[in-house]
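Single chain ahead, written as structure tokens, the form predicted on its own.
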Amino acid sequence: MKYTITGATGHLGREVVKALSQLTEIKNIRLAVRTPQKAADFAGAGYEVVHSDYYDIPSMVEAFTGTDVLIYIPSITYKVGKRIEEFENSLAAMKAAGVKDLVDVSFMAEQANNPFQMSGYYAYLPARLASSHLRYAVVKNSLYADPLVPYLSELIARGNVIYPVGDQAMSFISRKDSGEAIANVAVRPYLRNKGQSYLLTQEQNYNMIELSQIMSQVTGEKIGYQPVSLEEFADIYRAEGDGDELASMYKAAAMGLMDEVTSDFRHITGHAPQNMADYLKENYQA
């Protein structure tokens, strides 16, 4: 078996890289990548990494070629039409390169009253995906618990959690467990080949309150919960490059849409996912 991995040397990508060479052998591998020079590392250790770019076909048909299940991990563009753009001309690669089963990776969003940025996306995959004549799983994610870790110590000097969702909680899972799920379902065709939907979460989800109590335990500094307004929040962050996208998202975890838990990734992979207490500290360091 040939499993293609777009994304590859992203943040995720290589989690799932490294999760896949746990459950197969290096050497049916292959990283589809826009540029392999940031893949050299997997190249020197024997994985197989060729160029793909999403906006040029023919790369991708070569690319995908040979592959018998595709691990589509999207870009990170906040474009609802780039990103279906994207998909498109993966879809007509597949297509060309005759690839037949996908294991598409997507996102909670996709509610249609959903205001995050990029929900028409993530709304739109699944209806496209039934008209695809694919066999496919769909494993979506939750909100990555990762950056909570580098942002810890902002949290620290402000002494405060401040996402405007007020009391509602929101649901997490670690970059590491997603790339594990999703490995297991590209292996086993079982979970991968009846159109499966699948959405990634912790075994429980949490208010601010309970997310800062968490925090402060593990930082061992206070940290409260004094969320700003959506518009101060996309303020703050604008500078970044994501502060409106942000924001978008926090408006609809404050309408109650981000907080769904399920026992998918214990379908999944047969055990529990990491906790947020145990996942920050773990990775956390004053």
Ligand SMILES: NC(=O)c1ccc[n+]([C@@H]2O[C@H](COP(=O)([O-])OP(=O)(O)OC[C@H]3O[C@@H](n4cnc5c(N)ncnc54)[C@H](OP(=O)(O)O)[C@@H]3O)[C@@H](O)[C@H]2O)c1
Given for the second form:
Amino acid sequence: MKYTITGATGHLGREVVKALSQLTEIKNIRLAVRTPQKAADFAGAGYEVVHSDYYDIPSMVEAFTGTDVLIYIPSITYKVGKRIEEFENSLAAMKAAGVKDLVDVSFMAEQANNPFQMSGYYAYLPARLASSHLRYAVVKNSLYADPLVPYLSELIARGNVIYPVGDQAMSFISRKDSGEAIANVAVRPYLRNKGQSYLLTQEQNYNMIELSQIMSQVTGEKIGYQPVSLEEFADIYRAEGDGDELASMYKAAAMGLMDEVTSDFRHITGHAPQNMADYLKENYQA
Ligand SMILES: NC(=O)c1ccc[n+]([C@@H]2O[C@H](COP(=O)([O-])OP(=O)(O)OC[C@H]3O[C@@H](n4cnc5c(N)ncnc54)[C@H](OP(=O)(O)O)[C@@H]3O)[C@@H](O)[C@H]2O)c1
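Switching conditions: you have the form predicted on its own, so give me the form predicted together with the named molecule.
Once more the chain from above appears, this time first in line as the rest of the complex follows.
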């Protein structure tokens, strides 16, 4: 059995590799990566590492040949057309390489009225896959909990969470838990053979008062909730390169479109996902 993982050098990809290594032998895992130098540690540990670029179909055909299950982790580009081009190229390569089984990583923002800049890609995926002749499952992530940890020092300095989402709640999952669920879907055919769609979330969502209270408990610092406007939020983070994209996502959250909670993680893995307080406690260092 050969499992091939794209985007394996990324934040999520590394968690998927780690989790999959608990479920199958390393010799069954192939890492299809754009920058093999970034996977030198994996190669050193005995993983098969091959070059594969979403804009170079022949490289993907070579990388995917002999694959039983492909785990597709998209790039992080914020251009819908580019993401679709990357996926269409990958579908063409899968066909040429004879890949029949796919675990496709997606995101919760797929509703037709979702204003997140990337939602066009997430909405296109399920319909596109339905016409693909692949056996597949779509595994959607909710918001990663991980970026909250390095963000805490800024929130302490501000004294407040500032997400422009009003009184709406948001759902989260850690990349580690997401990696575990994705790996389990990959190794269990009955979880991925019928076009299943999963949404990975913690067992509850959090409104921003609840989130800021957990953050206060974990850090021992007073963190409240004072939402800024969507425009202010975009202005504050524009210099970091993704202020407008993030603001569009929080606009969706303010519409109540990012708060769904499911038991899919437990269904897939047989145990509960880590809750926010435990996740932050485990990973925050003052
Ligand atoms: N749920 C959330 O809250 C949330 C938050 C942020 C992102 N996401 C999404 O989650 C996914 C994974 O995120 P991440 O944090 O793991 O991102 P990441 O660390 O940037 O990893 C992206 C991976 O994609 C690879 N890649 C980029 N362009 C490629 C190309 N042309 N051909 C082949 N591989 C390419 C990168 O390879 P290199 O190392 O060679 O660049 C890297 O391994 C992304 O789709 C992202 O949009 C979700």
